[in-house]
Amino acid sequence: MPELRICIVGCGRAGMIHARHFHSVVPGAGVVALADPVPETLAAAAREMPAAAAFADYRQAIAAKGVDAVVIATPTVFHKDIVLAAAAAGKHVFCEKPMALNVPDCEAMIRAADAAGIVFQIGFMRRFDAGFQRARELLDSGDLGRVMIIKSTGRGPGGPGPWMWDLAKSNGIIAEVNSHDIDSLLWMTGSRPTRVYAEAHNFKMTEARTQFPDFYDNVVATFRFENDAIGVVDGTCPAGYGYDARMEILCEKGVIFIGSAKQHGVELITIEGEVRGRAVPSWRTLFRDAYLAEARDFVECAATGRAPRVTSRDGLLAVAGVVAVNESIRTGQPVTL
C-alpha cells in the first residue's frame, strides 16, 4: 500500500503525466482514484490503471476511501471549487497552473488550504528543471550583479483548443501557456512587478474571431519590477514549428541563456553551409525530468510537512500578472499593480 494515496482529477494529457509518475515511478505514492466527466477519457485512464476507482464526479473521487491527496489537472475554471472541496476533506493538493482565473479566487483557495493545514503545491515545473535551477544559483551567487533585463519566450506547438478561446473562462494563452514565463520572471528577479504593458493579436486562429473577437494567439508583455528590472514575455500558440521555452537574463556583469528550441541542443552544419536541427516536439519532452522532480517534491512535502518549492503564493502572483496583462491588452494602457 503506498504511503501517499492519490486521486487524479482531470485525466487528460497533463493529468496522465502526473498519474503515471505517482502510479509507477515516484516512491511512496500510488494512484487510488481517478475522476473525469468525459466518459471516454475516464475509461482510457481506468484501463491504464485498473486498480484505481473511477468516478465521473470529482467530489465522489475526493471522498473515496483511502485518498490522501488530490492532483488537479482540469481546465482552470474548475480549479477553485476542486481545491476548496479537497481542503474541506483535509486532502493535500497539487494544482496545475494557472492556479485560478483571478486573484480573489486564489486568495479563497489559500485561506482554505491554510485553515486545513494541508500541503498546497502549484505546478510550475520549470522551478525543478536543472537549467533553470542553475541560472537561479548563478544569480544567487551575486557574481553577475543585478538583473537588468530578463526575457522569457513560451511558444506552444499546437492548439489552442476551442475551450481556450473564451478569455472569461481561460484567460487565454497568457495564462495557459505563458504563466510559466511570468512565474520564471518572478523567480529569477526575486521581485514583484509594479507595472505591466502588453500588446496581442490573433494572427492564425481565424475560426475564433467571430465568436471571440478578443482572443489572441500572440502576445508580448513588458513588466517593470520593484527592483527596477525590466522583464519581457513573448508567447505564441500555435507556433507550429515545435515547443519553444527559452530565457535570457542580462545582468550587470554578464548574461545567462537558458534553453533552446533545438531538441537535445544539437545542431548540424554541413560542408555546404546548410544548418540542420530538430525542434523540441512537446513540453512533455523538454521538461520530462522536471515533471518527475516536482512529483517527488509533492510526496516529500506531504510526508514531512515541509513547504513546497512552489507555493500557492507563487501561484497567486502569477495569476495577478496574467490578469494585468489581459487588462492592458483590453484597455491599451499600462496597468499598475
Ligand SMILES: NC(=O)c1ccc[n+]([C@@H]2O[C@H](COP(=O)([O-])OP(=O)(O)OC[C@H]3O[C@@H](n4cnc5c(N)ncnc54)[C@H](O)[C@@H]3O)[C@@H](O)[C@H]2O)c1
Given for the second form:
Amino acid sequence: MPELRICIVGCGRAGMIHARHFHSVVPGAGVVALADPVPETLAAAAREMPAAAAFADYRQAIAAKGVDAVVIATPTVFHKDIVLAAAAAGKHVFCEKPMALNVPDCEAMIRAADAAGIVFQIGFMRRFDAGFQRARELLDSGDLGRVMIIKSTGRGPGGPGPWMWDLAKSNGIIAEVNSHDIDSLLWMTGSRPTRVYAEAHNFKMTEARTQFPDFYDNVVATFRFENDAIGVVDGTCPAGYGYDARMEILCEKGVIFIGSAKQHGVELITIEGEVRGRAVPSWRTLFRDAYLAEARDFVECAATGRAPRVTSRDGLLAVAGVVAVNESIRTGQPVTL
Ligand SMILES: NC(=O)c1ccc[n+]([C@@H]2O[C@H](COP(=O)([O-])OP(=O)(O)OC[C@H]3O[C@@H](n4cnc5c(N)ncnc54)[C@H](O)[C@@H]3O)[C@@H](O)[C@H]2O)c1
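Same protein, the form predicted in complex with this ligand this time rather than the form predicted alone?
Whole complex next, starting from this chain.
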C-alpha cells in the first residue's frame, strides 16, 4: 500500500494527537506538511517532525509537494474554507468535529467533497471506542427492544479556550464538547430529532461572560426523536474534577451503561471503609485507542475508496442538533426540526 502523505492543518491539541499517530504509529501514513499561523506552535510541531515542510498559510501547505490528504484541527470557524480548499485540490479530508458552524456550510462542504470524489471523514472518535461499539452491537441484536430514554454526559476538565467563548464563532460548549454526545444519540437511536429544548447557564466562566454575555458553561438539552426515543445531553466545561463521558441507554428489555468517570473504571474500598479512586484526567487518555482506530480507518478508506465509518452526513446532522440547541437557549422555546 503506498504511504498516505498527510498535511496537518492546525498544530494545537487535537492536531498534534493526529500528527503523532500518522507520523509514527499508523502504518501506511506519514506527515509531510504542517500548517499553523502561530510561529511558536508551528515551530514546536516542526521540531517533532523535522522532515515535514512547515507553513504559516494552510493554502501553501495543502499545495505542498506530495500531499495526498489533509487533517483539519483548527478552530471550527475555519473548517469550511479549509475543506473547500482541500477538496478543490483533490486531497482526502479528515476534519475534526464539529464539522462547521451551520448546516448550509456543511452542505457546501459535502457538495465540494462529492464533486472531488475524495474521502471525507469527521472526527467523532467515540464511534471507534470499544464500549460504544459494543453498545451499538447490543442494540443491533434486537434483544433489547426499542430505545426509550437515552442520556449522554459530556464534561470537559478545563475551561474552554478563548476562541470558544464567542458563540458566533464556535457555537460554544454544546458544539465543542457535546457535539460528541449529540452524535452518540443520533448513532445509537438510528433516528433523527424532531424537537429540541435546552436550558443553559454560566456558573464558572466569569471572564468569558464579561466579553460574551451569551456564553454558557453548563447545558442540558432534551431531544425527541422520530422513532419516539427521548434523549438528554448534559454538558459542563470546566467540570474541574476530570473528564467525564458516560452514556445510559434505557431500552424496553434492558439498560446499557457506557463509560465511567473513574480512571480505568476502577474504585477501591479500603478495609477502613474508605472509598478511593482517581478521575479520568482527559479525553486524550480515555479515548486514546479510539483516536488511533479512527486514524487507521482514515488511511484504509483513502487506500481502498471505502466510505468512512463517520461520514460528512453524520457531521451535518450533529451540527443541525447543535444549532437547534443554541436556538432553543436563545429563544427559550422548543425548536421543531
Ligand atoms: N475529537 C476530539 O475529541 C477533539 C478534541 C479536541 C479538539 N477537537 C477539535 O479540534 C479542533 C481544534 O481544537 P483544539 O482543541 O486542538 O484547539 P487548539 O486551540 O489547541 O488548536 C487549534 C490550532 O489551530 C491553529 N489555527 C488557527 N487558525 C488556523 C488556520 N487558519 N490555519 C491553520 N491553523 C490554524 C491555532 O494556531 C492552534 O494551534 C476543534 O474543531 C475541536 O473541536 C476535537
